[in-house]
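First, one chain by itself in structure tokens, the form predicted on its own.
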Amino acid sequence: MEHGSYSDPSKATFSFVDEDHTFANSVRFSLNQDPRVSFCGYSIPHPSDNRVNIRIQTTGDPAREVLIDACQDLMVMCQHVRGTFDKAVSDFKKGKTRKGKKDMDVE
């Protein structure tokens, strides 16, 4: 859900239902490297309330595509983590550990 001014685009905040500080501050960690952003920040309203606030003001832009934007970047580096683990396991499990020295075997 979006809570922000009609008349200024560029300062929202949104409220994300059933997510955690995990979620929060990887999007605040994307949102900070956008140079369009000239703040953001997130807050949990009560520990027992599964909420997270994010409050996004930008340069002009309005914070609705930024926020989207900065999702999309967060599934890039999140593949990219994933693809990078799963060549390591791969090369691992074919014995082609770093240096091509052989550290414990996996069953």
Second form
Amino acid sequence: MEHGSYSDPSKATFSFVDEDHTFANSVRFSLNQDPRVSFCGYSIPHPSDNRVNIRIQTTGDPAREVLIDACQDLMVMCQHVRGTFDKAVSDFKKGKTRKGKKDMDVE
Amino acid sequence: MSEEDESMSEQSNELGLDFILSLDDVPSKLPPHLELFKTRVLCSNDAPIHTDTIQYSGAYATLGVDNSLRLDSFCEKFKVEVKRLTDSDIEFDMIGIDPAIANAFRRILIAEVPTMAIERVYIANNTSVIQDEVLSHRLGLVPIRADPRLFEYPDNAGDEKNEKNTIVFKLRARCQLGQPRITVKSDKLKWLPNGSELPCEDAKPNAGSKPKTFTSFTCSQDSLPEFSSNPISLTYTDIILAKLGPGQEIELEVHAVKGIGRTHAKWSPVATAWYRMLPEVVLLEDVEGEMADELKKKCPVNVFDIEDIGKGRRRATVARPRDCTLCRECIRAGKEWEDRVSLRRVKNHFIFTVESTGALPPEVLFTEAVKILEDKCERVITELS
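Show the other one: the form predicted together with its partner chain, since we just had the form predicted on its own.
Entire complex below, previous chain first.
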């Protein structure tokens, strides 16, 4: 849910239910890396509520679009992390079996 | 010795700043001291300093240095190195990522990757000394080896318990009179692929038809292709559930459902998942002779070695910086030691350890966690656009 103004879309607060520090802190990182963002931060108004508010102020672009871009960046990062990790694991497994074979040859 | 260790031991011969600047992942634009503060946590005698990460893209705008993250440069620099991989745990290095993201993965692993855990316990008889509710709690914590991706979350609205969302086990244990006491272990939990065997209380006894039970499976779970070759079982069969004295008896049935660790820790797929930043130990000046022996002796985890540099002279080297626990014992003796040894942590290098409880292999757990963060982003994108 977006709380902003019609006249100035460059500042808005987004309220997400069922999210916590996990998502908010990562997206804050992603937003901070965007040069269009002049301010961003998040708060959890009450620890018993499953709700997080993310405040974004930009240098002119609509806050909504900047947030979408930040989420997309985060997604691309995650996909790259997953790809790299899977490759590292399969390389490790391959290396291990090769090493195991070598050991057996020695025996 | 791995390549990394070699490069780490080489660094001890150099002055710290030069070493950092010679790393290819460090852009040379920032002044060296700022670069050091940006990429390393410095652990001085009293407290660690420069612990924060500089995330804001314009943080160094006045110096003409762009701090924004380009995805292509992230992809280029990001590295994963697996150090150890067993059935139950994995240790890997994740290099070139912000703590915000690394911590998100850790939090998701602990609280948001789903598993199957015992949620309902139907006790037909329990004459043991362990109370029903305590026994139920113990049963809930027993890890179940079943791939949660093959199951659906229980539907809150309907009361349908079918083969897609419920796993049923039964437990029958009895200690005969005149026999010694017995220990009931988790291997006594027997999987019921056909669902519940207990008749539902409100069902009217109806001769001819099968009595209504607590579940309504349309088919046997072991007839499903995903379970026929890999039957559902418990990760550990030697978990003590109760002890029975002569004449005591337990008869119960348990239903396991899918859930996440945020609801209850029994659904957490990891024993724990944690990371630490890579320690970096730099000798700022040559430590020779007796002082080198002293330094080697100071370290309880044996980070330092002593090398011969000819003419009977000996010098301390940093041989195993990865083992450093940052106990700061080596710099405790006074200012002069703080000037000799610099203890640091590399801010974007994480040594990640994941210990699985057995539902999924640890490497699969991590990829599942990353997928969950992706799903979160995707959900927000669809919500906003």
